[in-house]
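Let's start with one chain on its own, the form predicted on its own, as structure tokens.
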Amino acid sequence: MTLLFALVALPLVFMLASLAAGRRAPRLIWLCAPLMTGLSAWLAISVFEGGRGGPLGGWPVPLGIALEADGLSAALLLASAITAGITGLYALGAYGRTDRETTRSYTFWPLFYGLWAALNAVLVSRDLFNLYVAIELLSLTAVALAAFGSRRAAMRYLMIALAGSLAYLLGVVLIFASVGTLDITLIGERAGEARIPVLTGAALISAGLIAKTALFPLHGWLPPAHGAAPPAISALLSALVVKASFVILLRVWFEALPGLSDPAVTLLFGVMGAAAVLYGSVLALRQQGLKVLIAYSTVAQLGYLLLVFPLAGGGEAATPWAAGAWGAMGFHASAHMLAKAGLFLAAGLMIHAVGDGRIDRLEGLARAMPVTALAFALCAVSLMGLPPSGGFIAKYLMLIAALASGQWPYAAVILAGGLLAAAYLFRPLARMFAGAGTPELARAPHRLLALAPLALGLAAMALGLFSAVPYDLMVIGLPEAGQAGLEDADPGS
């Protein structure tokens, strides 16, 4: 209980600290990440012990609140921490001066660290007032980074974050009248009282968190958002803040309301999901900018998520590959997140080498910046789904889990995805490997800080590796129902 309230806790220090620092506050970033990733780690192990957390101060939910997390939160919060962490040392380069302070670099500390709390909070609440004030916290602060490269992006961002917490709050208060409790848990045991109450609430959280996860339809405010963020932003926005409100709808329907997810509601969740790998894969190939390019493939890779949902069956139904499904989403979550940070952070180093952000600008780069260029292509590796990638790990699993369930379009979506993945990731990969000569750089970056990417592409790498403790730690606690199909997965059973 108390390592899971120091997850939450520690970061609003920081960001205080960072407040009252002044422009030594840069160097708290030094302290914070290892601290952070420890104390991540720590969780994990204790996950795998047996720990969940329980109630603050001792007081039993509902008059209490519930700090917990199973398998995917512990897994989620490791690989958030080291994602953050590699991120907040690469942000150095950009907001890390000591001997005068700037606005951005007063402004960047305490919203990255508020942005981080704020996320810790979501994967580790039962609650979804909690949860609530979470996903605001992690708005606000998305916000008001995304304004760092443009004002218009911010506003029109702001405006579609507002939208949906006004749907989210009014679904929160719909469900509250309906059952009496906003705890995950009672409403998972009250929520068949009052059916269509709850579910008309249900779609009003749902409606709310998928505008602020930029899922297919409502993505449109997301490329413009990411693809203008100088890029240590960018990879916070595309790596960590939209997979916040994914968690809190994934809480919804699997843990709150099992029992109502009915076929209806899975199709329409997969049917959103395959329409965004698709759709957000043919944008992609058609970008000529190459941060644009990696912020359309957020859109796609998002879908994928949603897949979990026709693949698990919604909680509710006891299949053998359900344990598989939910795997295969925490290690795309996961994968999605090191690669993506990785991706947008060597992209920038590139775009300030050449001084310009488009693609067929890129001609001989390898040459000239290998490790960014090796780290470009790691992270690439991992999105397209190949071997021995965390990425390659969780399509396989998907793919499995769509064939064993007869849901073959989408098994075809998850192949088809992979493909127009290489496609449009191997346009910049192959431009900065063209030529022979190496090229003249306008504006040379600190070596140092290509090993940022570097990390993260490897880590993306080591989660496909070693990928048996990773999936044992993420199938612990899934729902009810996956139980099943984790006996059943068990050779020994």
Contents of the next structure:
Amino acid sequence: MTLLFALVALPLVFMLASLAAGRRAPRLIWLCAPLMTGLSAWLAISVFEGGRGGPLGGWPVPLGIALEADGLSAALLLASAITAGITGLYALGAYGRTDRETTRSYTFWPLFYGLWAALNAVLVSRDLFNLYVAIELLSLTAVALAAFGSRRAAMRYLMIALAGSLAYLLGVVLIFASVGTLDITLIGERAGEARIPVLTGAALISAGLIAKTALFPLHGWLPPAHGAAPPAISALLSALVVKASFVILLRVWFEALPGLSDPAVTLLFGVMGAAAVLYGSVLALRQQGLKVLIAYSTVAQLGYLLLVFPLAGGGEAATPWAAGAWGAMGFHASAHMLAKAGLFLAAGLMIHAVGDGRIDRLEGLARAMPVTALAFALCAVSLMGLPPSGGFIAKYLMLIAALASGQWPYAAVILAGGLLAAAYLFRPLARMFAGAGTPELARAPHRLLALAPLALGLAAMALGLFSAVPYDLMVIGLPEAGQAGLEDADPGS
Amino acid sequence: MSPSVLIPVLLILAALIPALASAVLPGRAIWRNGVNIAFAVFKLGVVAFALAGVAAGTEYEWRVAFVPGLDMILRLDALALLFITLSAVLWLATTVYAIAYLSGTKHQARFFLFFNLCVVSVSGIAMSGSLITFFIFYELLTLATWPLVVHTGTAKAMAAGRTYLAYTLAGSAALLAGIVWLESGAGPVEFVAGADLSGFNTLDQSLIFVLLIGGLGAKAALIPLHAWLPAAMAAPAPVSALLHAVAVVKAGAFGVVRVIYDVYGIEAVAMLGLGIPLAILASVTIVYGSLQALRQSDIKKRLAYSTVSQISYIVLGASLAGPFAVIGGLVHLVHQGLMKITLFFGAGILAERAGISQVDQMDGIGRRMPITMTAFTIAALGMIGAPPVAGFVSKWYLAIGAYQSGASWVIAVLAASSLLNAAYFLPLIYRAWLKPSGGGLPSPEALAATRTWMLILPGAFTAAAALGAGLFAGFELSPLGWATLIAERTYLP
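Having seen the form predicted on its own, please provide the structure of the form predicted in complex with its partner chain.
Now the full complex is given, and it begins with the chain already shown.
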């Protein structure tokens, strides 16, 4: 419990410290990254051994603030600590000057820690209002960071995020008015009593979260914002921020309201996911800029997450392990965090080196920057869902769940999405291998920076190679609806 | 660790260690070459130990649990050893050849990194104990060979790489679809034990078979999925040698054998009526490949189409399903490897030392390069099926097997193919030895300056092995003896 509290509070402490530390603020990341990773690992171990959080402050729900970590939260906390920690260290290259203070290096660090705190708060909160506060903080820090790149894109992001927040808040009010509680578990117990208002509330909440997650068809703001931001910030936005609102979406449908969903809901989410996978991939294929390509890839990859709605619980009767859709979603979210951040960081180094963000200009970089190119390749392999990466495990589990439950169109989409991902990611990779000469390059801010994307790529591989333990962790405390499927869940349980 | 676990692990490590060593020892050619050769020799030793063990009936197995339903199983049975022995022997030869061929060129560290990752993949493919383990290494092979195909970075190489990926990744997607479909109804499929097909109707069983064979056929270059192979000739000669003799096409053919014998089982394939259509497809590929080879004036292209044709002998043997046909197909896996690698070593030397890439430039080259051309001639005669070279043994067993299985028309296919083989190989031999040189050849002095024994001896060695495999086919430890052992264990369990 104290541990959960620390995971939310510590980044806030670092946020304040970075404000106070002035031009020495960048150095704090050397302390924060290992500390947070260590704490998250500790939490993962303790959840693995059976301890879950309880209410904060000694008051029982609904008075106290419930913080709780199930297996999925613990896994995502750890993956995001690794991702944020490494991205933070990488950001030292851009915002790490301690000899003089610039506006950017002064504002980056507080925003970075604020974002981290908000993300962790989302992952461990079990109360719709707390979640609202957390996601608001997350959106605002994310928008501010996005403004480092393009102000126009950030304004657009802000509008969408605010509209999403309003819809979310309206939904929360509706639900609170009908069932008299904001605690997710308690809503689950009472939702059956007021079906229509609760469903309306859930629909509003979902619309808001879909906009914030940039799920198809409300994805339009993402590519310009993520594509234009500096690499470290793109990595944070694409890898971490969009996952947070998706986790809330899961909590709402699988834990608060499993009894209220019907086949139309799962079908709607499934179709949206499938459309995102195909549409995002095709658009990624057509981009000329490296970072925009990676950003469109995020639109596509987020679509896979939505497939958990129709696939969860798929056909347990057929094979004992077909209920792996929940694990697949966990693997996909974690692997995408690591790989997408790595991809952006590697792209950042390459673009800095050639001074141009077009894919055509990457020629020869596999020779000139072998470590960075290798990191890019490892991350790309995970996004394509090829073995032995975490992305492959996710794809395999999803496919099994789809076919065991007889939903072969989703299987076809997953396979097609993998091929499309290979098509759009091999385009930059092929440019890196092409040509014979070694291009003239600008010097990187620090020669060890390439290790950051490499570490993330290797982590994405390790997630696949040592997948047994993460899987067991992710299915700890999985909601009944995740086991039996949304439609078969018993209302009110 | 017990020896049972240790052997498979060592066989993987024997290639993985030089891969990593090549990556981290850039610029130090002597160390890198030393490590590569030392581990190739070490691997040969481990293989010899395992051969003795398996002949005596020991089974070596290493199992790692991934997510539920996905165990990685590496197991050494007789069939696995057939393939892994071939790969270990040829890899030592190719390593020596590649070191000489590439000496003085750039980016050798990258080359040997991926070269050794190919060995890792092929070892894994050979030892796979389950369908999904096979798939993991099969996909790894795709990823590891692509950088080798595009190694030179020319526009032609990049285009070849693109074609290669398009075919192999699409093939892998089909294979994965087949595997997951099968496993979603039958549980994890381990080789030898086979799949429990009772959950599927016969149409589904046939469709899954088509998906699996189609996916494997893309790498085995079955028509109409063969076009990538001639295009991949843009790669350096050692890469072509390994692509054609041990790595990619063989992995596909080996997979077909596994699917027919160890997943479906011969009876099921026969009952579904799938063996004969596959035999027909293989026969068409054999004749078509030969006809295309006849039309090529480029030596490497001619050899490439010859591979298209010869690999299908293995598929033909497997699909005919009589004991002798099985032996013929399996032994051809080894024999074709020995002969084809000799031919490619020779072609590489001709291009490198004499600038000869077209058939009509070969006039009189035999006297200038006697060792290389003798080896080339032996291998070419073997391809035609002339006794006592190894190729004759394969064809003989295939023909008897076809007669046994009541598919006598196959004998006509074999005869036609032999005629065509003679038609496209004899002119090369005739020109090399009997025609006077046209004057375009380099002078003996110039040739003496480029005479590198590390380039010449590997080909001589593999040619001798091909001759030996035919001459001593009656011995128990000859490829034929080992293939007979496998067939006995398949038919008389």
